[in-house]
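Presented as structure tokens, the chain that follows is alone, the form predicted alone.
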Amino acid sequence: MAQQYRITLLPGDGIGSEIMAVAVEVLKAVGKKFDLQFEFQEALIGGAAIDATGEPLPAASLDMCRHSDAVLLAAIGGYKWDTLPSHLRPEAGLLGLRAGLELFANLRPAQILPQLIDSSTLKPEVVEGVDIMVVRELTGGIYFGKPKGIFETETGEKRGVNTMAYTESEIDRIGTVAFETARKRRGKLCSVDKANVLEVSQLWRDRITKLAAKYPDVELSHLYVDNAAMQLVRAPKQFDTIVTGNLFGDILSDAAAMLTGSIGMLPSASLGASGPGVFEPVHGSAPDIAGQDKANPLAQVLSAAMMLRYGLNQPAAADHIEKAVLAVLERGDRTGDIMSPGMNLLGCQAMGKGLLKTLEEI
């Protein structure tokens, strides 16, 4: 009897619907191969939700996500909504989704695929063999701390305020995820903070250090965030697993992503202690190429693979998708963002068809 799963799809904005269509077909194909049955339901988020309902995350969308086995998100945002107040912008919908599902851990891999090593802007000898997992705390820190806002002072001058705050329990739970992740990889964990300046980082370092006693098989190191950013570019192969707070993780995971040469190739997973996770590519909505069949669907497809692995506990099906992606790259198929001389330039739909054909053959 087929294993059944309810998946909420959030295509969002820009190229979202194009890349989501490819991922859905890939999931259907791998489902047939591994006796998995998916019930797909679609909901609004981001700019599309604003246009339809006036808010970036309608209650109905969040409710649908809560009653799913997993959530597959494409992309949100675009120039059209940039002038709206911050609480009404598409990004507020994403923050609301993370908070509403209590997704406190974001896993973002940055792995150099041999077929794309020439796409990196760094020298091949610097990036060859890079395989990093950034574990980012997602529902605390400066993005959620209070007080926050723009206030008028006694002199009439405006003052912007954001608060970076973490409790011991928030640090402990993301630290536990990071140590467990490192244990399953190469046994090295680097905690990134700014403990030489920030009291919140001093607490962060203290708690992560105490947690290390439970994981004697994991080698723990600490770096200040400015040095970590430099080391990611100077010698990225020194890193295995990185754990850090919300703001630092946002920045460092993007920096790590670009080691690979294209942010259009990288997936991510956002997980909570229970309930459905959200799986999404790390790239944006690319409104400048929306509707032109130029989008790279591979990060969305690899996000679907992460959904199978981390959200639905179907590692064999996830492996199959990842092997198909490597096979099409080995064949020389490329979208414009990863194109190099002598390769086959394909659009989004053609790349999807190539993936489906490969899934049948391997």
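All values reported here derive from a predicted model rather than from experimental measurement. Numbering follows the first chain given and starts at 1. What we label the rigid core is the largest C-alpha set whose atoms superpose within 1.5 Å from one form to the other. First, how it differs from the form predicted together with nicotinamide-adenine-dinucleotide (NAD).
Relative to the superposed rigid core, Glu168 undergoes a CA displacement of at least 2 Å between the two forms. Superposition on the rigid core between the two forms places the CA atom of Cys190 2 Å or more away from its counterpart. A movement of the C-alpha atom of Gly149 reaching 2 angstroms or beyond is seen between the two forms when the two forms are aligned on their rigid core.
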Given for the second form:
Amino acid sequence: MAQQYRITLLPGDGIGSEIMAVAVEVLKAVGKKFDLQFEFQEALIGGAAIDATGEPLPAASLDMCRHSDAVLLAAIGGYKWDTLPSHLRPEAGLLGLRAGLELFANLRPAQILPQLIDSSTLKPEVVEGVDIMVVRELTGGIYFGKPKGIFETETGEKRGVNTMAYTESEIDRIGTVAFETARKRRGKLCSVDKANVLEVSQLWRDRITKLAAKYPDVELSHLYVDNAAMQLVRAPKQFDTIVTGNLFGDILSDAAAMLTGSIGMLPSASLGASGPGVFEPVHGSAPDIAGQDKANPLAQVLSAAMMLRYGLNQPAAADHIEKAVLAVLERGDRTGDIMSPGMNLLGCQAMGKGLLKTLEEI
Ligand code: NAD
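Alt. form predicted together with nicotinamide-adenine-dinucleotide (NAD), vs. the form predicted alone above:
Full complex below, order starting with the chain above.
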């Protein structure tokens, strides 16, 4: 009997519904091939939810997400909602979703596809073959530590304060996700911290080192964050999986992503301890091209592949999607954002159709 999965779709705003439509068709096609049955249910988030209900994440949407096997999100936001107070802006929907599903681990791959190597701003010989996964802690560290705020000192001067703090259990749970991820990849994990200066990093290093005993098949190394930033642009091929805290991960995952040079190609996954993960492209809602059939659907499609691999444990179906994306690029199909001379310029829908045909053929 076919394995059944309930998937909540959150198309959100801007190009969201266009790229989501492609990802859904792709999932249906691999479902047929791999005997997986998807039950899709759609919910509102972001600006679309604000327009319909006055809230960026209605309780019904969060509830639907909680009662599903995985959540596929497109993107939220747009000029129309930019002037609302921050708790009513589309971004608040995203934060509410992460908090509501307790998504503490953010997985951000940065892979150089040979067909798009010229999109990188770095020399081809530096980036060729780069395939990195940054595992970022998402719900702790300096973004949430207390005390936080702007306080007045005794002299009347203002003082801004944030606190970088991690408990042993917070480090252990992100460390476990990272070791498990490295195990599914090339078996190398680099933990990034600032243990030469920060006590919180000393604890981080200590716990990650202890965890390593449970994963003898994974080779663990440590780097200080300043060195890691240098190494990422100097010799990125040395990295397989990187694990780091919230602040360092925020910065390093964007730096790693930009090695590839093409935002329309980058997927991500956010995972909790149990319950559904959220899978979404790194890019935003691209309001400048919304409704024009110009969006690149591949980051959304690759997010669906991540959902199969990391959310539903269906690696063969994920591999199949990733192979089809490479094949489509190999024959020269491109959307505007990744276009180069001599290639075939396609819209979002045509790219989706080509992908479906390729999924059948390979
Ligand atoms: P953006 O990522 O939406 O767009 C940046 C540029 O990249 C634009 O020129 C856009 O046309 C292009 N682009 C992005 N995705 C593309 C795709 N799939 N295909 C082709 N071109 C693509 O970032 P922005 O313009 O800074 O933000 C627009 C809105 O998106 C804002 O409201 C912002 O808050 C929101 N945003 C949401 C998320 C999210 O949902 N996770 C992330 C970033 C930004």
